[in-house]
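Just one chain is shown here, as structure tokens, and it is the form predicted on its own.
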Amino acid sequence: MSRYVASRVAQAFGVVLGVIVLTFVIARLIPGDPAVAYAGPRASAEELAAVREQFGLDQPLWQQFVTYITGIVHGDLGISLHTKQPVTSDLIQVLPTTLVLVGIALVFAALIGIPLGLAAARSQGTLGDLAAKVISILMVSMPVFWLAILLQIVFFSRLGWLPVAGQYDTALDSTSPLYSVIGVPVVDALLTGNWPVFASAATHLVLPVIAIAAYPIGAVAMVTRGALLENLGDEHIRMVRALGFSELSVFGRFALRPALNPIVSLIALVFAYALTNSFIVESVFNWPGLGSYAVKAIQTLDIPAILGVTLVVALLYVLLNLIVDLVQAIIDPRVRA
């Protein structure tokens, strides 16, 4: 097991290093002058030269790369050209908001997708199975930006059931002031017992969570169905049925557990997809998280911020895949053979 863990950690380190090199090169190939983005289009030549010297943009590329790597090792991702604040502190502020949003969406996707796939497998070849497959295909195929706008039109404009944007109703600040704990209103309200703000924040979560969770629900349902049907044909399943176990036990205890490996692997993959989809969803729902920060960084050619966001997303994805590999090795020892 220790050799397997060391191998996976080394692979993860190699992937992160590759991402750092690739994003640094791409960021330097983006058209435009970061010094102009920082100092403004009316800045004089002297002011632009001072900015380039301040951020090391006048140095050779190899020296800029060495400085960037050294900064990463020390937790310094540079100064944002847009916010004029350290990128590290900016990311610490916006990252929890996105992680809570994506985390809730993935939990929701698992709670819906796994039972949907289980129901489809149990009713193979019936109308229920067909309906589950159609629903899964629609969720996987639906563009996230279109779904987000559609949800706003239906549930806010037409029905008036749910709020259209934001994290909570800011009018509550006068009657139920919110005390920040981690900077995420729904979590802060829960931890401090601020129930009016918690109720408002929970309703504001519904539409963006559905928009992000749609693709993972469809993907998890299809993978769960396929894995269950494959396992149901195994010899041990026929033996379990011959021993008189109920169909619920056959599916839940003996067929679903071996199917967890592909499901766990898929959750790691859809995490990256959900995280990138959150960039669009946050823009549509005015959600001040990592996605909104990334969009502003791209619009303003904020290279330090772009590199910081890319690095954080890559680290999260690699870390989650590493955890999934270790969990799979524990569930099924054959994985580490």
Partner chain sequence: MSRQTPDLLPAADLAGEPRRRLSRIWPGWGSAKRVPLLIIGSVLGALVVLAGLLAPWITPYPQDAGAVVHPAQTLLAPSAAHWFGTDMVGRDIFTRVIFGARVSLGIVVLVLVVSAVVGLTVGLAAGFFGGWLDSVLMRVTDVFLAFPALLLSVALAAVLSPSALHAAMAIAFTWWPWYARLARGQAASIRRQGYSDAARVLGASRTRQLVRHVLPNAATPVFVQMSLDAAGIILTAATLSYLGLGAQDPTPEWGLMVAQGQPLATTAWWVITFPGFAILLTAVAFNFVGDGLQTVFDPKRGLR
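Right, and the form predicted in complex with the partner chain of this protein, after the form predicted on its own?
Lone chain follows.
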């Protein structure tokens, strides 16, 4: 097992290095002259030269790369053009909000998607199975920005049931002031026992969570169904049935466990998808997280911020894939063999 862990960690390091190189390539080679992007199209030759010197763009490429990678190692991702702050400190500020949002959405997706997939596999070939499949395909085919706007129109504008934007009702600040713990209202309120704010924050979460969870629910249900059916034809399932185990055990215990691996590896993929979708959902629902930050960076052509976000999300993704590999090795002993 420890050899397996070591080799996976080494592999992940290699990929991280590649990821850094690729972001560098995108930043320096593709858009033509980055100095123009920085200084704007109307900048004079002197201004451009000043920018080149400031960012080391007059250096040879390999030297620029060394500077870039040294910066990353020291946690320096450059200065954001639209906030004028270091990208690193911006990211530290916005990341927790997004991770909480995405985390809740993914838990929600697993709680709905796995039972939906189980039910579909259980009734394979029936109308119920077909219905589950159609629902799943609708979920994965949904353009998330459109879904988010529709949810707003229906539940806020038409029905008035749920709040449209923000993280909680800031009018509560005067009656039950919120103390920051990690900077995410819903978590802060829970940790400090601030129930009015917690209730408000929870209702503000409903629509963004649905919008982000749609794709993961469909994907998890389909993969769960497929993985279970793949197992159900196996001899070990016939064996436990012949030993007299109930169908509940056959599905929930003997078929689900070997089927968990595809589901777990899907979680990494779905996490990446949900994180990128949170860009859109956050900007639609006005959440001050990584997504809103990224969308503003895109709108202002803030290259350092865009690349910082890309790099951080890619690193999170590599890390999550590593965790997934290790979890899989625990679930299924064949993986580590």
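Computed from a predicted structure; not experimentally measured. Note that the rigid core is defined as the largest set of C-alphas that superpose within 1.5 Å between two forms. Residue numbers count along the first chain shown, from 1.
- In the core-superposed comparison between the two forms, Ala272 has its Cα shifted by less than 2 Å.
- Once the rigid core is used as the reference frame, the Cα position of Asp302 differs between the two forms by 2 Å or more.
- Annotation for Ser283: C-alpha shift under 2 angstroms between the two forms, rigid core superposed.
- Superposed on the core, the two forms differ at Glu47, whose C-alpha moves 6.9 Å between the two forms.
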